[in-house]
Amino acid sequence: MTLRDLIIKGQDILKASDIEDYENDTRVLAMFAFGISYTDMFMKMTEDMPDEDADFFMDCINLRATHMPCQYITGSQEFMGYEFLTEDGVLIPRQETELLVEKALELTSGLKSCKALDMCTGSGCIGISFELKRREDRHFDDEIMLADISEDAIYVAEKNKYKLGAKCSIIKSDLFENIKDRYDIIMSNPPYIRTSDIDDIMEEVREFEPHIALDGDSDGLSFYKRLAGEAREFLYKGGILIMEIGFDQYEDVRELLINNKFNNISVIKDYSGLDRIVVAYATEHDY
């Protein structure tokens, strides 16, 4: 069967499926099975293919056609121009979470040496897309710490560091439980979906990825409330607390970084114009 052929199969699959992006994805899976660049498939269309990586490819398309997200099928996403591994059990890096790590470097941009933290680090994507960029860019040398909960989480996290090269240092904690250090940045991206709202969402997230990166409690704040109550302790003053939110959460969040004593709180518009971004800074202390 020819690559046309198997393509227009696997869409006409996914179609029927309700896949939104049937065609793309349709693509993407092609590419993946075959083994072939984006250029290469369009001049391939006629050739006939392997029985073995059309068998494949079909194993593919029904894969998506259940709803899996592709990434976990093809076990890698792109972000802040890095290939990241994706597995099942770790949330899949979003475009828009590009946006934090962009602020992020934007605001420590000065410092020839930085302490970071990378806060429910997931597949890592934060931390270590800021760590290779610092580096990339301006040749700094910085130390990044990315912590998280999840031994699933951990273990992608330390299989991207080393695909990546990154040097930074990863582990286990229930948020600040194991955290010892003080930082110039705080980033998180945690979960911050409301509980009665998970059913809601659509299935390639509800059904395959992690709850437990999804999930924010009834009011989708839980994770903030901590954040702002004790990322203060382990931020160097005029440190930087930076965290994604939902779009409509800005307001809760900024009372809640108010009432633990944060300044120059903003936010920051994704793509589609949505709140998602908050920056807030350590200006006083306790101590």
The other form holds:
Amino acid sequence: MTLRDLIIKGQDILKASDIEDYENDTRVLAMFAFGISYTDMFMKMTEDMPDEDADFFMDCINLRATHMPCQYITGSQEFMGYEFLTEDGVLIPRQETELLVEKALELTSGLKSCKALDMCTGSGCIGISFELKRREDRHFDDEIMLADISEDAIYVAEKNKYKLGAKCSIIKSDLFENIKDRYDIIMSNPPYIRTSDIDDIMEEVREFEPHIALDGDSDGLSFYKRLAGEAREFLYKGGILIMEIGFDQYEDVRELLINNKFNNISVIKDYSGLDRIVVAYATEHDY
Ligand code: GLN
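And the form predicted together with glutamine (GLN), for comparison with the form predicted alone?
Now the complete complex, all chains and molecules, led by this one.
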């Protein structure tokens, strides 16, 4: 079969399975299955594809038809310009989360060396891209720690660390349980979906992404309570806590931060104009 016929077949299957972006997803899976670039795809449309590759492509299409996200099929997602491995057990890196990394880089750009903690690291995308970008900016003496409670996440974060050549430590820890040090900045994209809302999120997320990385308990705030309550002990005076939040959580998170003596609290909106990233400073200390 020609590439064009296979692509048409793939699109028909995905469309019939109610995959919204069926045209794009078919192209993504074709590039992956045939190992070709976007331009190649258009040049090879009339070529016959080897049976083996065509079968593999159809396997990928059939997986996508079950609503498995493309990123779990291809095993990767780009984040901050780096290709991160994505596997069962870690959240797929989201575009909004790049805003957190960009802001964290901006806020620490004046630090010659930086001690940073990525709490609830998952695939490692926040901490690893932060370290790589800072090194590109000629900051060579950072100490970056990635922490997660999940063994699966630690495993994927380790693989991403080696794949991308990041300089960081990775530790299994239930929030701050095994953290000993203090940091200039703590970055976190914790689980923040209300348990009752999990049923309503897209099938792709609900059925395939790890609930441990999504579920923030009945009010969606349980991790912010713990982060706001404990983070100051792990920050230097003037240290920064930067966290991703749900679009309707800023007021609650702000209050938690104020009650825990954080200052200069602000929020950054995402590309859709929704509150997404909270920044707060630990200006007081209880050594
Ligand atoms: N932003 C994610 C989503 O849309 C949720 C991430 C999280 O809970 N940290 O599903």
